[in-house]
Each structure stands twice: as structure tokens, then as C-alpha cells.
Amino acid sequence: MSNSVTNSNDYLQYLLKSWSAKSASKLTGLNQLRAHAIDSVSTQRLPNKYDEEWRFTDISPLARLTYPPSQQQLRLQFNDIDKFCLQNTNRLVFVDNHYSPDLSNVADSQIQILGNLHSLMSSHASTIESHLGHYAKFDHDIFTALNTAFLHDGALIIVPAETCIAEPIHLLFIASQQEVSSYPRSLVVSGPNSKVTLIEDYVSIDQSPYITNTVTEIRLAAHAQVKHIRVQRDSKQAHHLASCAVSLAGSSQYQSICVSLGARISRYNLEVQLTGENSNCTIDGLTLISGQQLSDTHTSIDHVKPNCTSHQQHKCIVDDTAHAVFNGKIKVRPQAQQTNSSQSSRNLLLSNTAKVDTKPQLEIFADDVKCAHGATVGQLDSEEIFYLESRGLSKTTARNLLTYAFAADVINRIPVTSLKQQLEHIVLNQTQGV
């Protein structure tokens, strides 16, 4: 089904026609923010490893995939997604990111909006225009741009000034279809003094080929807490590139723990701004890969007023020829004194041909600041397998132990117990027999 195109002008080119040919499916009020996208792609290309931000990642297998954006077509039962099911949580479902109410589940009385962009739209154009497309910029993102050109349904959540969310909302992405381009739309606006818990999850039926393009906007306004859990388990054949960015009013809170385990290609870009006084951000990152896989993590925490914290580590588990990329950017501009930042890259190589790229950064502008960072890639360390082999553990399951533990001090700090245990299970079959 996938044609060879000679370079990304053509494949482009490719989307830009599937653009004209889904334009009579128009969204009434979103017209506007789709057509600038779509000039924005037709004047971008496809980035290369001759870009700064994207030197250490090949996405040139990318330009030679035409895949065309998905369809809605196949009806899932609730037994064919039950195993990605989580206790205790709201659930928006999107199967090849179309909407399906069949599978969702909403339980909490107190969330007044939550469900499909598309199909709230009328009811609530005001709040979304004021929003959507104001935090993630694609003047110069060319997925960022492909995504907005291509909205239609998307996760929409806003949560009221002065309310607590009890239940986590679980916002599953089911990729069911082989050799078609996605692409997921999330918004997240929590008002006032709100609390909410956010799981964005993204799976696959089977093991096929395919694009997943997201992007997912946050707003916090003043004294809001968002809790953000963001689990990447694509098809190990999938391309996926993701956008998420973050805007923090005064007194805000957000906490992010991103695991990234599936997919051939991945990229995940998360752009926090502190844009109030005395906001503080806390971001956890986990890389689970082995095979071929590459994956590449991209933040840039953007401090812009005083008195703000923000607090990042990021964790990376490689093993065979598997390639992972971090890149951590922390920016303190010149009025954002009294700023506490700290960033760390610890990276565990498995095999003498696992590979990592590690890049942290401080760009830092005001004087009165407490900024930190640092990176580490190794191996395990043999005096640690020594000690667990004299307590009568064989080499290999002393290795095994080692390494479920360095990644389990980030899944340990996931506040659903149903999704930490999925994942302890995943991570405990991929550290065995290492």
C-alpha cells in the first residue's frame, strides 16, 4: 500500500492533496485555525539530522511512507480494549482517532465538559478558540502544523474554577489499522483552584504499521494542579511524533511522568512556560527501548516570571542496537529572578551496542537564580551484581533486579495503581534475561 515518494516536498505534497480531499468534512469555527496550518505546511519541509533538534534523529524513513489519514471503519467491542482498560477513571476512547462513545465511560457527576472537541464545539466555541492552537505554535513545527490542518475529533477537558476531579481521565488512543496516518487532538483548560489527574495513553491492536501524530495543549490558571501521566506503547513498527505544551499561571502546579515503550520512531516534544509567579513544574521521564527503536525526547521548561521551581529527571533503558536521544533545555529569562531549577539525564546501556544521546542545557539570563544539571550513561555496576550473586542470586537475575529497579523509581511515582501495575508488568517482562 505504501508507495515510494523521492524526498519530504513529496510527501508533503501528498498530504497537502488528502487535505482538499477531506475539506467538505469542515468544522464550523475551526476553519480558520485549519487553513493557516495548512499555508503553514506548505511553506515548512520535513526536518533532517542537518537541524540542530534533530541531528542525532534520522526521520528520513518517514518521507517515504504514504499514509493516508485514517477513516473511521472498524467497530471495536469493549473485549477487544478491555486489557487497556483502567479501574477507577473516567475514559475517553478515540479508535484511529475517531470518537467512540460506545467505549467511553464517564462517571464523575462534577465534570460538567468533557468529551469530543468536534462535538462540543458549538456549545463552547468561546473557551475553545480562546485555547486551542495558542499554546502549541506550528509557524515553525511542521507535525504540530499537519496535526492542526488535520483536526477533527479530539479530547476536550475543562475542568471549573473550585473543583477537584475525584477519578483520574483516562484519554486512550487506540491504533487498530495498518498503514494510515493519525492525528490526535487533546485540550486541557483546568480553571481556578481546580485539581485534575490526566492519563493520556496511547496502544496499538496489534503489531502493524502506522503514523501516530499528536499534539496535546494544557492551561493552568492561578493555584490549578494538573497531574499528567503520559504513556507512549505504540506498535514496535509505528512512527510516532508528539507535541505537548504547557502554559502555568500563577501558583500552579503540574506534575508530568512521561513513559515512552513502544514504536519505531518516536519523538515527544513537551514545551513548559511558567508564565505566573510562584508556579512550580515537577517532570519525570522514562525510556524503555531494545530492538532498533529510536526514541527522542525533547523539553524545554521556560521560566518567565519569578519565584518559580521546576524540577526534571529523565531515565533511558537501552538495550541491543536501540538508539535513545534526550535533550533537556531549562530557561530562566532576566526577570525570573529567585528561580529553583534542576534537571537530570541518567542513562543505562545494556549492550555494547545500545547507543544514547544526552544533551541538557541552561540558558540562563538573570543573576539571582539556584539552576542545576547533570547526565550520566553507563552500565551496570559490577560490585551491585557482585553483592546480590554473594546473596545468592545467579548473574542474571541480579542484572534483572538492577535494572526493574532503575526504572521503577519513576513508575513508582504514578498515582493510578491500576496503570502502575500495567506498567510494572510491562517493564518486568522487557528487563528479563537481559
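Residue numbers count along the first chain shown, from 1. The structure displayed is predicted, hence computed values, not measured ones. The term rigid core refers to the maximal set of C-alpha atoms that superpose within 1.5 Å between the two forms. What changes on going to the form predicted in complex with its partner chain:
- Taking 2 Å as the criterion, L388 counts as shifted between these two forms: its C-alpha moves by at least this amount when the rigid core is aligned.
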The other form holds:
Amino acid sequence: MSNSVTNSNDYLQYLLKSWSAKSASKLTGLNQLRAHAIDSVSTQRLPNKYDEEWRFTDISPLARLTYPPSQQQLRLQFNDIDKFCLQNTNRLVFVDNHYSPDLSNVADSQIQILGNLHSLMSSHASTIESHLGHYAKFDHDIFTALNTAFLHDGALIIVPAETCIAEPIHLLFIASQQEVSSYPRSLVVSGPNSKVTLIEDYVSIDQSPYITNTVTEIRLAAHAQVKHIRVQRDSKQAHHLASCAVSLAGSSQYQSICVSLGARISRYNLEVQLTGENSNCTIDGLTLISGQQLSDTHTSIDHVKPNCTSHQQHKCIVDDTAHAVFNGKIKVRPQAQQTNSSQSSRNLLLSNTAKVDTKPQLEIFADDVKCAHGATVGQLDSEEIFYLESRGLSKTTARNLLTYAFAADVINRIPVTSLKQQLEHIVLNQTQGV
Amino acid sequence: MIDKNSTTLLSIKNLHASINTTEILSGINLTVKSGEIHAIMGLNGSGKSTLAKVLAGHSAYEVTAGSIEFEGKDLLALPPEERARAGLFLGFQYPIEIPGVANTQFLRLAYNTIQAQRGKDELDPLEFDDFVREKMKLLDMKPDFLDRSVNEGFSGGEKKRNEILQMALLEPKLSILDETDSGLDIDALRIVANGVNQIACKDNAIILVTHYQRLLDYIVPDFVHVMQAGRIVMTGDKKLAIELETRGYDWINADQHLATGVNA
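Having seen the form predicted alone, please provide the structure of the form predicted in complex with its partner chain.
Let's see the whole complex now, leading with the same chain.
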């Protein structure tokens, strides 16, 4: 025990030292935020399996991966990333967390509100200072603390009031170097009565090992509508650590669809806070893993005010010796009467050695609420397979089709056709080896 | 129709099959030639549905003795999908629901798989749509059948019509329709029977598995077989079905006992 803590501390000290101090930002608020985060890192340690929030996910191997922060390399061409691009989207590309204007594609009309933190820093200083770091708290989260300590650039989307951005915004984070760490950061501020669709996409050029530690913050003002699609398709040797904090003002609507496919070990924390009346959120998750992958999704939906709704379904498809974890916390505070909340966790195990841990966690302090939850774990139905085989489909095709069917109601919710098709293709080929 | 010169499609000899070491089929003998319609009747538990599933290759059943030849080939050596590709079709008693897969997607996948096997052209979604809509008219099916998930939320009658639609699309040489009449009201029964009659021709054959004579008013069989305790104990023409309807299955038992007595 003491040994691992020592290792963990050594590791964190190494990370802090390896970070060549960036020149101070023009924003004093940002400088202060980073300074606080660095202080916070030195008071924390890496989590281990004795921490309740990490009991199913052993993150200790990370302490052996002393990967330095990624440096900028200008080697990727458009041809290298073409396969990740989505039609009819505004695209911001970050390669190893360095903004690449050449690979990005932003409509002229959007250039003032959509870009990287650096380029928009002077024009949106007050918005950045009043939102950045306000939702993703780092005092009890070492990975958010590290991301904030190393924050130097990021994606910024500021949707003005009464504005609807018709084309989805594709935030494409590409890993191109091996054995480095990168710390992507995104901030979305959606003004009153605005509308935007966001695709947060993590990809890799090859199957090399690296660490991604990413934080996203989304603020919805009154009556704002944000659709947030998150796709994690990192290298199967990567470690992916992620947090997303979402804050909803009154009558706003947040829709999240999160698809987790990649990484050797991944952890996603989604924290949604309904801070205004009549706001609502729907959260759909799909984890599709095989081999020795471990994918952990922790969500927290915090009903602070009355008359809000939250609907959540999370599905895991686990093959080989992979291991999926889902922990869904729903908190209803004493004043949050008339809350309507549902949560479903459905899991499909494709092999005898696949594993899933699913844990609903309801903390209800109001007395006039509706909260439903349920969890199932199962395998493909042999009668369904036989039915398809009796129509001429091979066993592999039958299994793939049934696996796809299990995933379909999450994928079908994705409002971006080109992305939906990419994911359909991935799922339909999942059990190819059987 | 019976034609002495037609070719033998199916030849079952002394078939024994078990599930979890319990023997269900105890020596079935049956020959089916192209152009023929056979009805297999019998009480619950007599082994009718087991025979249907063994023919289609369900893995829960173990064949312990006997042989099945389909067009002269050893059917038991083939996995279920290859039996289907060879031209064998099972219409399920309880068609499986597959939420998340659109019926049209499933039908096209099955159709193209069989077409590819026969060395024929596959159809793209648009071509297939035209083709399947034409076939759906046979069964008086609404177009929204195509967009709904496979059998999900279908009524009993809709599920059975969907089975016959698959039969119409896949053009099997031998169809085994397992209690296609169960759960159907009289209108649906007439529609389904009419569909089957239009598909039946001199080049294919049909085995109807049923409890009741009612279906056989609409689809007239050339042969009626009665199963009991895993064997075919009596074979006749369509009059046998009518006799069963009026006298019940007990009559067979009595008749058999009598026959046994005479032999002894």
C-alpha cells in the first residue's frame, strides 16, 4: 500500500517536472487556475482499487508510464486524417493536442465563435474567465487537476444568444505520437435560446501506446439546446482518462450520446448538473470492447432544482476477456421535487470470459419524485441465432447482426448520418473472428 | 400434386433424435417428392415440431440414428445455414423478434445470401424494395412491415405472414411450415393459405405441421401423416384428416390396439 502511494507520488512529481513551464497567459484568471491546479496535484495521489470510485478499475499501471507531454510535430497531411472527417461539419483538429489550423475547417461565419483558446482569448476574455474551470472541479479528481495544471490551449465554442449553428461542430483530437501524454481541453458556452450539435472525437493514427487525459466543460444558458456526441476510438494500447462536466440552466436541454470503442484502459466521468427548473437531459452510452480492454463509465446526474427530467440508458457489449464498468449515480436534492428520472443499464457478454460490473446509485432526498432504474446482463440468444441461420445467414453474420441490433438504439440516436454510418460499420464487424 | 415421375427431394430413414438424452423421434420414415404437399398431424408432444427443427438443423437436438437425404445429399452433415442455402425452409411456430433490425434489412440480407449461393445477382436496397413490395401483395401486407423491427410488436397473424413472405422471397425447394395456422383468425388463415398455394408448384414441396384439419381446407394435402410417440403411425390422403377431426386421435389409438390384437 505505502509502496504504491510512493510510486504514485513519484509519478505525479515526474509529470509536474516534465512540464516545461509555459509562458504566462495574458489572462490572469487562467494563470491562477493553473497555479491552483498545480497545488492541488501535489496534495493528491493516483487512485487505487481501495477508492470507492475506482474499485473496479485498476489504474495503477499508469504509474509505470512516464510519458512526457507531447510536443508539436507538423507531419500530418489531410490524406492522413481524411478517413476521420465527417461531411457537412465545422471541424477543429488538434494533433497531439496542438491546434492545426491547416487541417481544420471552419466556416467564415463561425470564425469568431469557434476556434482554439489562444486565438479567441482576447476577444472572449471575460467569457473564458467566467466559465473555464468552473464546472470541472479538480479538488478531488487528480486527472482533472493534471489536465488543468497543464492547460495551455483547447477547443472553444461560444454560441451567442438566439443563435442556431446548423452544421455540427466536429472536434477531432488525433493522437499521432507514441509514448507521450496529451491533455485536450474543451469549453462550450451555449447562450440563451441557442442551439448547437457537437461531436467530440478521439482517434489515433496507429495502434501505439500513449495517454490522453481530457476535460470538457459545457454550460447551457436558459432555453439552450446542446447535442453532444462523444466518440472515443483511441488506440487499443492507449490509456484514456476523461471528464466532462455539464451545467444546465432553466429550460435547457442536453442530449449526450457517448460511444466508447478504443483504449486499453479508459475511464469517462460525466457529471451533469441540472441547476435550473424545467431543464432536461438524455444520456445514452454504448461501450463496445474486446481483447483485454477495460472501459469504465461513471456518470452523475445531479437534480438541483424542481421539475427536471433525466433519461439515461447505457449499453455495454463485451467480448473476449474485456471488462466493462458502469456506475450511474442519480442524485435528487431535497428541493428537486417533481423530478422524473430513469436509468437503464443493459449488458451483452459475447464470451464466457467477458466481464461487466454495473452499479446504479440513487441518492434521493426529495419525496415527490419518479425515479426508475434497472440493469440486465445477458448473452446472445441461441434461438435468435438459429432463426437467422435458418434463413441462410452464417453464424458469424447472425451474431454480428444481433450484436448490431443490441447497439442500434443508441447508434440510431446519433443525428449525424456520416458518423452513424461509420459506427454502424464498426459494430457490424465486431465479432468477425467468431 | 402426386406425380410418379417427379424427383425425390427428401428421404428420411429410421430417424431417431433426442434432446438432453430424452428420445423424441423414434424411427421416422418419410419420402417427399417435388410437387407434393404433406401434412403431419398429431397431438402435442408427438414429435411434430421436433421433426421440423431437426430438419432445419437446430443444435439442441441430437440425431442418434437414421439418415436424412435432401436431393440425394446427406442433410445431417450440413449446418443450418447451408441447409437453407440448399433450398430448405422452416416456417417457425414462434417467429423470433429481433428489436433493432429493420425487417427490410433482414429480408434483403437473407435474400441476397441465398441469391449469392445460387450464383444469381444480389439486389441493392432500391431494387429489393420494389421486389419485396410485389411479394407482399401476395399476403396483403402493409408497407410499414418493412420499416418495423423484425417481428417486434407484430400480432400472431403478422408474424406468420412475415414467415410466408420469407418463403416467397427465398423460393425454397422444400418448406416445412410448423403450425403456421396457430394463432390465426379465419381471415388471416385464408390469406396465409392463399399465399402458400400461390408459391406451391410442381418444382417444390411443402410439409405442413398442424394440429387441426382447418388449415387443410385451404391447402389441400396429397398425403396426411399422423405422428404419435415420435413415429408416423398412419398415412393416408386428405380424408384421413377429416376422419381425425370427427373421431379424434383416440380413434387411432383404438385402431392401433385392434391392429396389434389381430396381428397377435
